[in-house]
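Here you get one chain, nothing else, as structure tokens; it is the form predicted alone.
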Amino acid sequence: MKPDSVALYRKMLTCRRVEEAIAGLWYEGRISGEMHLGIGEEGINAGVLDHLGDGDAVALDHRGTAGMVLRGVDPAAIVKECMGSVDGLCCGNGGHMHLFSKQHLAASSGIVGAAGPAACGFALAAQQLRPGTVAVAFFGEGAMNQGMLMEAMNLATAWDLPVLFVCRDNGMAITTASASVTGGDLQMRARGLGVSGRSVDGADAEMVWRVAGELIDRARRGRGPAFLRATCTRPEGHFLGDPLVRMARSPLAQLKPRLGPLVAAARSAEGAPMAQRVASLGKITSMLGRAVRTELGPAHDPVRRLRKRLTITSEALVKLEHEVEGIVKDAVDKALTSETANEKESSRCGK
């Protein structure tokens, strides 16, 4: 079975444009606080969620905006929520990390690893109330070191829950290289808890679609939980304004005020041995090098990669892309109009 690549591309592009629009609003100061986006993960999100239907549920992490869009949540409601609007998806109380839609059986949490237990709850409900439906949990590889996630996998195996655990692996746990704090192989770890799994290139949306389809079908047929590890690259780092990304993009401007303190610390008569200081500077240099390499190129960008494979006319492709951009623009305009109206109402009421 093959995916509808054109439909898959449309979904991925919609996610990309929605998150780019949110990023633009954040840089304009219309959205406060940290902002975690899933740009670079579109192949994983769309490749997995394309298999879900009515009655299926999804537990998301702090990068939940794309998942919500793919489950059919109104993009304008999501943008409003990110802006803290009272008529946002969660009345402005959740922000981008705690999105919830009962209608779509979709919920996100900013607590690392929480998607695992939440998905088990969804899957138990599916098992008891909606036979044949499944639940999906999304999380990063850093969450694999959280006890609650491993406990959730253990419970899913013990109870034969219809749940797919999706690990989006970009090799970094915030600014720490995952390999330096994680022992063993993640797929083997899941297998040790009784959860069979597969690994895929998350930038290849069609590959993700095929493998995810097999694992989700397996869960629907009552054969228990599954684990999918998908590698990916996030060009914006852990969050918008990530200092490593800023230094990678503007090394001279960003490093100039930091070089003095670094050199002074390295030459200080007090503190750690010189060998340890040199090693620390080496780690910093390594992290910066990794940040430079994470910029999305054609090989690592799932949206651009799938676009090159499409077998449709250039006219049809341009039409599709214009339609997506129009939908996203309308959603943002709707959110901004609503925000202006709310500000006027608050002013009128003396709030």
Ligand SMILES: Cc1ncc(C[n+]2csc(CCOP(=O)(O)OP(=O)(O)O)c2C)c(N)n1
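Since this is a predicted model, take the numbers as computed values, not measurements. Each form is matched to the other, and the largest set of C-alpha atoms that superpose within 1.5 Å is called the rigid core. Numbering follows the first chain given and starts at 1. First, how it differs from the form predicted in complex with the named molecule.
Relative to the superposed core, P273 undergoes a C-alpha shift of no less than 2 Å between the two forms.
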Second form
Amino acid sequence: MKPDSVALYRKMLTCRRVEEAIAGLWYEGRISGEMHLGIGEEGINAGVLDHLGDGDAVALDHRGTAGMVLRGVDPAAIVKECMGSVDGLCCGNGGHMHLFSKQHLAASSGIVGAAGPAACGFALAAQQLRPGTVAVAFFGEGAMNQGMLMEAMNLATAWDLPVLFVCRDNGMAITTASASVTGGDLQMRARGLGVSGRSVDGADAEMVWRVAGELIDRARRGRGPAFLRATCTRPEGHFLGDPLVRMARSPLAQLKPRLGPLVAAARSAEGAPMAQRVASLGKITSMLGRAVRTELGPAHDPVRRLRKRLTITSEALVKLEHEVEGIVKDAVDKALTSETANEKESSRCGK
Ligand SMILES: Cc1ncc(C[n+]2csc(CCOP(=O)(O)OP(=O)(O)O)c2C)c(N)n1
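Okay, that one was the form predicted alone. Can I see the form predicted in complex with the named molecule too?
Everything in the complex follows now, all chains and molecules, and the chain you saw is the first one.
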């Protein structure tokens, strides 16, 4: 199997531009609350979801924006939902973490691990009502330590469900290095529950596409669940404005206001023993080092990496990029110009 790399690039670039636009609105204060985006994960999202068609379902986590875009949800409705607007995708009740579209069989949840059971529900419906269709669950490696995800894998095997579990592994769960709280190997853990699979470099979209294609095809043919672990680098950290990332990018400006309290805390006679304080400082320093390294270099940026491999002319590439940028700009303009809820939308939402 070989992907249509130009089409794949178009999809990835669309996700990147939509999420950058959302980030811009968040920095302008037009979107409130924590904002989790999937910048850096486009190769995984597009490489997997490119294989889904009508009747297939997807369960997403707190980084579900790109998944929704890739399933065909109107980006303007997503942007409005992020803004808490009554004419957003979920009437402004869900925000970016709880995007839901019945029409697209796509649901997301901010409860870590919840994509597992939700995808099993979708897969059970697929098995009973829509044979030949599949469900996909997306989650981070932190969710692999959540009981409900393990229970979901267990049932998926016991009931032979057509589901692909996709683990986007960036090695961090908020500020916890996942390796420090994870026993054993994730592939072996899944295999222990009867779910076999593969590991790939998630920055290589074409490779993700190939491997995901095989696993989804297997599930579609009734051969049970599969697990895909795809590594990735996320330049924005856990959420927009992540203090670790800010500190790594401009240490002097960020450390200045924190230095006084840090020194005072270190010299205080009360509190944790000195050895523990020194160990904590060591941990913070190593986390900072990791945050510096998460800057998206060309090898870790799935969008730039695929762009380099395209064999189309530079004119065609520029045209494609202009088109994508125009489409995303129109969607964001549409979301911003209809900022006040109209009556029809208000009644759809029961407001
Ligand atoms: C059940 C549950 N526990 C804790 C949280 C708080 N929380 C939100 S995101 C997150 C980290 C998730 O890490 P990971 O699954 O690796 O996903 P990532 O954010 O790295 O994409 C945690 C602990 C939550 N939302 N739900």
